[in-house]
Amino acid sequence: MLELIPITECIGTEVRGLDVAGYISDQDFERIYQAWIDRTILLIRGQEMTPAEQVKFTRRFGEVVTYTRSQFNADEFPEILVLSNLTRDGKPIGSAYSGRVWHSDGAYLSDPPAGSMLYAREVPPVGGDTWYGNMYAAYDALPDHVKDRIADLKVVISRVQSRPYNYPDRPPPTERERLEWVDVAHPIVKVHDVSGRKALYVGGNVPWRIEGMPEDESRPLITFLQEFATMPRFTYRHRWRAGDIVLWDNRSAMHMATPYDHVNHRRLMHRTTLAAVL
């Protein structure tokens, strides 16, 4: 029997009694989908699925899209991004680490993806956890005067400026990357295209400034909103087990990866991505 269990009072739903590779009725799927929309993340434990089954299950939620690091796409399944410290013939099979700051996937795109699904195939005994935050709840909890102040503001995402902050061990952007990585502005308050609810949008490759606002005003406001949005009451730390699936809604959630011992332990994760709803 399908069960939907809140993960915390504020965020997330654990789905029990489900085999994602098996038959899922339209009625059961509608319950699962609505729980995802309402509470920003879904957790499904103890699953065994092939890459083909992951792509198929992801497609129940919407169009599957690829937009980053194509060199780490899974063999025969370009829809899957491999996140791993493993190597083959001396070369990495996936991205060993990413996203170790609070962010929303694809924030540097004009139309960021609607959601991301991560499937744990191998996990280290400790570390490599993922934090998630409910941006619906963070917005709802803001004082009214702050809501009024930010109602029509846009935050500028600069992929070029954020590179040394997010990835200090990587080389600076090339001239070609600087030309391609144009700044993108997004509303600080986003209206979810399915639920119609308002959510804060203040993560993702370090929003450096607010459009049209002097930096000495912009920086403290951004800092306040980011720190407020990631207070413990809005967040959940997921400690991965092999066979876990987590699907998060990039329109209403932020997340952040944590380090692990990538020298002595193995980690293999498969990620699929849902296209923006246009």
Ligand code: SIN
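Here the structure is a predicted model, which means the values were calculated and not measured. Positions refer to the first chain, counted from 1. For the two forms, the rigid core is made up of the largest set of C-alpha atoms that agree within 1.5 Å on superposition. First, how it differs from the form predicted together with succinic acid.
Residue 195 shows a C-alpha shift below 2 Å between these two forms [criterion: core-superposed Cα displacement of 2 Å].
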Second form
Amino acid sequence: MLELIPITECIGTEVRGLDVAGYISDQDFERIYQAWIDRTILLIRGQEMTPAEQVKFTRRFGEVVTYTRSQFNADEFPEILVLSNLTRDGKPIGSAYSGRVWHSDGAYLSDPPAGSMLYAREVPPVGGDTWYGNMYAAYDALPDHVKDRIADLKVVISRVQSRPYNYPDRPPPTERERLEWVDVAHPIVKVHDVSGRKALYVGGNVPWRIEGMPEDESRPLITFLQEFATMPRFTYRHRWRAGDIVLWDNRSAMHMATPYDHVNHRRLMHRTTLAAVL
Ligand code: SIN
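Let's see the other form, the form predicted together with succinic acid, since the form predicted on its own is already up.
After this comes the whole thing, all chains and molecules, with the earlier chain placed first.
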């Protein structure tokens, strides 16, 4: 029988009694979907699923992004992005260092993805955890005068400047990328398109700025909001076991990967990503 159990008071629901590769009734799926929207992340442990089954399960939540230009797709599955330190024929099979700062996926896009699903195939015995933060809760807890101050502000995100923070193992942007990658602005307070609730959108540790605000005012405000949003009370640190699935709502959660020993241990994760509009 399907059971939905809170992970912490503030964030996350663990789904028990579910085989994601098996039959899921519409009624059960509706409960799972609502828990995802309400609690920002879902955890489902002990799953065995093939890449095809992962894509199929992700599609229950909405349209899945296909990576047409990535060198880190799973074989024959352009919908699966491989995050790993493993190599084949001396070449990396996945992105090894991505996401080591607090972030929302694709913040540098005008329409960032709605969510992402990470499936742990191999995990190190220590390290390689992922932190998640509930940005509804962070927004709700802000003092009223701060809510008033940020109500109509936008953050400007430079993909060029964010690159070394988000992907430290990739080469710096080429001249062509520098020209192609235009800065984007997002409201600091995002209204979730399904729940209608407000969530803080500030990224973390990345040099963002507030549109139209002088640098000496913008920087301390952004730093305050980033530090506030990632306080332990809003977060959950997930210690992975092989077979775990975590699905996060990218509209209401931030997340951050943590380091592990790349020389002695193996980590192999498969990520599927939901398009902006579900
Ligand atoms: C990510 O930011 O999508 C990666 C998270 C992780 O590898 O733990």
